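Only one chain is shown below, in structure tokens, and it's the form predicted on its own.
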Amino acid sequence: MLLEGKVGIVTGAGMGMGAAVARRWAREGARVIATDVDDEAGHATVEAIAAAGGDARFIPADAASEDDWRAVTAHAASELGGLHVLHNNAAIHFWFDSLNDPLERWDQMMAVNLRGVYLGCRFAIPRMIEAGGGAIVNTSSVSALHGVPLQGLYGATKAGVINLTRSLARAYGPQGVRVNAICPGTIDTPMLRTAAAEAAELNAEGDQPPSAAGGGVGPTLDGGRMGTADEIASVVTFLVSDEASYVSGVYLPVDGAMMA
């Protein structure tokens, strides 16, 4: 098993990619801490892992909260013996009119999507150094790599994740911590389905129309099919495993050639 003996934290583990990563890590032998702001969804993920014979516990936590991060990483160290792997996955999405929408909306998304990733790294890296090293995968997006109408805010948060990832990889690689990012494309998740429904409403209202496929650019793999959360989990698991021991500072599109 790729993660046998490892302790890992997955944020946004209640559904979608986070839930898939938590399940996969447990199958690979990790003891998983699943966090989410949605208690019901988080508990459901952990119950599914337990039913399959895995080891997981749910800790309700807001990725944007310094206190919550301090508590979660302390739990990993004191109750599970250390922290070895982290998937900073929690994020929110909404379409944002850069000229007209309230600035509070800008702050809201920045707090979760970028500050949340930063705090995860800030509190996890010292624990990983204590454990002799570790690996982090941060979730960015193809929206960080190209422009999409009404997506400037989301894309900005995800572009920030990429540069944070690269900087931390350079800073803490000498201490045995690898940091990588993934840039998912069109992945079939509840967040994507909600975004597509909201885009359809905007189109119907005649507002600046975002495309559900990302500004007219879509995946080409297998006739343009969407990716799955399990496919993302496979990539994340590889990146935190020892199979990727010389991979750090990478931002990897997982998008069916969407950005090719």
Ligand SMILES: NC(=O)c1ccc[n+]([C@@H]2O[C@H](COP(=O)([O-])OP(=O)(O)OC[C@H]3O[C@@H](n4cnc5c(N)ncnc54)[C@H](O)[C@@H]3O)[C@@H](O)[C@H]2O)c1
Contents of the next structure:
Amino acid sequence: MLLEGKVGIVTGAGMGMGAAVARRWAREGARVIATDVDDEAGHATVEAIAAAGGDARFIPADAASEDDWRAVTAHAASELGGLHVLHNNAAIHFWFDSLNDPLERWDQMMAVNLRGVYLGCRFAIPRMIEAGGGAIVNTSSVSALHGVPLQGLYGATKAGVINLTRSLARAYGPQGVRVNAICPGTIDTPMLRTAAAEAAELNAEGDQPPSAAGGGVGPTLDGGRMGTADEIASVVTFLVSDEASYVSGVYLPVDGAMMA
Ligand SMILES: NC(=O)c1ccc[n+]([C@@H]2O[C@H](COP(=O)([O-])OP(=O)(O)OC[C@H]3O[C@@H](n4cnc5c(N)ncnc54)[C@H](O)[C@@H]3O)[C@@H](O)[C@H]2O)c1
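Go ahead and give the structure of the form predicted in complex with the named molecule, now that the form predicted on its own is out.
And the full complex, kicking off with our chain again.
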């Protein structure tokens, strides 16, 4: 098992990719702390893990909250003996008209998608150093790698995640902490389905939305099929495992060649 003896935190573990990563980490022998703002979904994830014989607990926590991060990382140290791996997965998405939408919306997404990832790193890295080393995967997006109309905000948060990742990888590598990012393409999750439905609505209203589903930017693997949350979980698990012990500071597209 790839994560035997490790303690890990997965944010946004109630559904989508976070749920898949939490399940995979538990199968690989980790003791998992699943966090989410959706209590029902978070509980469902840990119940499914327990039913499969895994070790997980749900802690309701907002990735944008400093107090919540303090509590979750303290729990890892005091109740589970340390912290070794973290997946900063939680994020929100909405289409954003850069010239007309309220500034509060900008602040709201930045608070979760970029500041939230930063807070996770800020609180986790000292715990990982205490534990003798660790590994973090931050979730960016292909939206960080090219321009998408109505994703100036989302893409900016995700581009910020990449540079934060690279800087922290260089800063804390010497103390045994690896930090990598993934850039998922179109992955079949509740977020993607909502974004696609909202894009269709915008289309119907005559606005010029981006293509939200099915790739939309050229040929992809298998003719543009969507990826699955489990395919993301495989990559995230590899990156935090010792199999990737010399991989740090990368931002890896997991997109079926969408950005190739
Ligand atoms: N689905 C895609 O195609 C796609 C593509 C590229 C990147 N991503 C990124 O992948 C990650 C996972 O996306 P997904 O598609 O699984 O999303 P999802 O919306 O299906 O699931 C996200 C989970 O995060 C939780 N969450 C939201 N805000 C939170 C907060 N402040 N604190 C804690 N939990 C919170 C939600 O309740 C939900 O359970 C996100 O970072 C997303 O931006 C998704």
